[in-house]
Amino acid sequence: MRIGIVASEATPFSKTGGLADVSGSLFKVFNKLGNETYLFLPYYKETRSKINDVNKGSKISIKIGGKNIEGRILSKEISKGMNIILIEQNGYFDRENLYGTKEGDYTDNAERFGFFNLAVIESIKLLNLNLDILHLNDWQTGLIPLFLKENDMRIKTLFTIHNLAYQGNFQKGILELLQIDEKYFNIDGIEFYNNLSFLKTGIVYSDFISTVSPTYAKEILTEEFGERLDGILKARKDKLVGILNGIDYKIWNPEKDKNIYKNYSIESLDLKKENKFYLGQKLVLDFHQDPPLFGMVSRLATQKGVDILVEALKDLSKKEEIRVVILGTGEKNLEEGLKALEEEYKSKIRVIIGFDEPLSHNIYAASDFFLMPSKYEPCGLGQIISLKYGTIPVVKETGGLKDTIDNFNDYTQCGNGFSFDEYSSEALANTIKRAFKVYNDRTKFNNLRKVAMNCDFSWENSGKKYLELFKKMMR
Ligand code: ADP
């Protein structure tokens, strides 16, 4: 098959979160399973240093709000059958960040990603790509199925929702800017409470819809998780599937990871501890009595359960000998809340604000437990990465966390992590205490680690599921 993947970020070219890991991995996996693969991305400032020798490209000119906006389509075959296609438009994409600053989203995101969607259509035509499938990801690609229809281009589309809460809703005026016919602006079409919704457009006009775990695929049909789109999703229920994300074990492998202090494997688990001492030295945390280390690497968004975490840690840090290291960046109030907590418990808690890939690897390797108390979680990668590093996840039972983590049962000794059902600081604190107890029983804890490290969430399986779906779509 000839498959195009369109995303607003993909590793190693650009990344703010899990979407990048997923699209970057699928790019490789589809190709490995015998398909010609094309990855479409905006050419951001941060992408420039990550790829060289792109060709000079073809010029394009796209009408935005009555003006012709010039750009270029750059391409490169990075290995056999793996082609990257970069949409260059410096005014839109040569900026410090992908989507916005601390102060908020870039105010012209509708225009930027509207341009990106139109440029993808242009590239497919210009380069004669002859694609069988277009795999679209999240709201930043949501207008593409509509533009394909308008251009009478019959490529089958799968629209994958990585997070239903990010919808790309903009004022109606954007229709004119992007020259979208008013006839689509109705409740069965692209309108969403008087706004144009990129996400809803993707849901309505694509051939199939998927999301990133089977549980989240069910949850989004309910009012609680449906983000006001449960109605339209229910109407398209027979075209909605859930395919679990995987991780790339070439990148995430404690045996080979070049970012960590000491490599280790299931056979040399004792060495894992050296990573903890190393991190302790680096962050000035005392691990003398070998207290358990709880790590967290996360976007700091309300979704991620930071509010209950702060409450739970306030209580626990008073009474227990625990250590906590949190790496994250995001909403200002959450960053401040965590920093204040660190200030209060300086000898126990470290909070590092920022996006730091090497440090994230060190935290996965050094920690005994990984905290992911998300209110909702479409799939989640942190818990899957942690399992591979023998770092036991502590999660709320929701979405992909539910599909990947089995609560440890002290009696049967089955399970690969610790989980709780009710979204509250008490439930989280009790679960951390349970984890603490198992940590103190070294035989039990080591067995649990081995079970975790043996879990397999590689992309092969999920990649095959996507390909089966593509074949079905083409039939
Ligand atoms: P989401 O996509 O909602 O952000 P996921 O768990 O699916 O959450 O994926 C998050 C990915 O981003 C993981 O690979 C995680 O390690 C990485 N990540 C998140 N925050 C940071 C950070 N501050 N520094 C480095 N990596 C981060």
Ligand code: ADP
The other form holds:
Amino acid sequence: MRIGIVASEATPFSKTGGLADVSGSLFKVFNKLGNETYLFLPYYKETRSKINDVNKGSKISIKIGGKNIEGRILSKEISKGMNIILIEQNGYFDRENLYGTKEGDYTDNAERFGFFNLAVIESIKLLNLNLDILHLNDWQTGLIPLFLKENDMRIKTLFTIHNLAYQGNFQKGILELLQIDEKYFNIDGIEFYNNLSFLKTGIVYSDFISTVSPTYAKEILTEEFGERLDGILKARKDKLVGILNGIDYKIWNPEKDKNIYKNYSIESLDLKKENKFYLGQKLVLDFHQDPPLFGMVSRLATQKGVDILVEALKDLSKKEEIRVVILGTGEKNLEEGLKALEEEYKSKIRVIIGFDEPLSHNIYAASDFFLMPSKYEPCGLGQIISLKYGTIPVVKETGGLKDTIDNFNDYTQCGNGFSFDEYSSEALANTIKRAFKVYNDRTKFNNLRKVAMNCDFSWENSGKKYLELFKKMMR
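Take the protein just shown as the form predicted in complex with the named molecule and give its structure as the form predicted alone.
Here we give the lone chain, stripped of any partners or molecules.
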């Protein structure tokens, strides 16, 4: 098959979050499984620093708001059958950040990504790509199925929702700006509470819709998780599937990870502890009595369960010999709540506000447990990464966390992590206490670690499921 992947970011060319890991990984995996792949991206300033030896391709001119906006289609064959197509328009994409600043999103994001969507259509025509499938990702690509329909281009489309909360909703005036016929602006089309919704457009006009885990695909059909789109999703539920994300084990592997202090494997688990003592020394935490270390690498947001974590740690830090290391940035009140806990329990809790890639790897390698008490989680990658490092996840049963983590049963000794159902600080604290109990039985805990490290959530497995879906779409 000839597969086009369209995304607003993809590793290693541009990244703000998990979307980049997904699109960048599938680009490689689809090719490895015998397909010709094309990756369509905006040519950001960040991308320019990663790849600049590109073919100076065709000029394009796209009408935006009555003006002709010029750009270029750049391309490069990364390897045999793997091609990157970059949409260059410096006024839109040659900026310090991908989507906005600390003050908020760029005010012209509808115009920027509207141009990107139209430019993808132009590039397919000009390069005569003859694609079988277009795999579209999140709201930034949501207008493409409508533009394909308008141009009578019969390419099958899969629209993947990575997080339903991010919808790309803009004022109705965007219709005129992007030359979209008002006949589509209705409750069954692209209208969403009197706004134009990029995300809803993708849902309505794509051939199939997918999410990044089977459980999340079910959850978004409910009012609780549907973000006011559960009605239209129910109407299309026969075209909705959930395919679990994977991780790249070439990057996330404690045997070869160059970022961690001491490499280890399932056969040399004793070496994992050296990473723990190294991190303790670096962050000035006392591990003399070898207390359990709970790590967290996350956006510090209510969605990620940080509010109930703060409350749970207030209780646990008074009573338990717990150690906690948290790395992330996010909502100011949650950052402040965590820093206040660190100030009160300096010997037990360390909070690093910001992001540090090598430190994140060290937290995965050093920790005994990994905290992901998310209120909702479309897929989650942290729990999958932590399994490979023999770091046992503590999660709420939701979305992809429910699909990847089986709650450890003390009697049967089956399971690969610890989970809880009720979203509360009490339920989280009780689950952490259960983890403590197993940690203190070192034979049981080491067996649990080995089960975790044997789990396989490789991208190749996920890629094969996507290809099965593509073949079904072609039929």
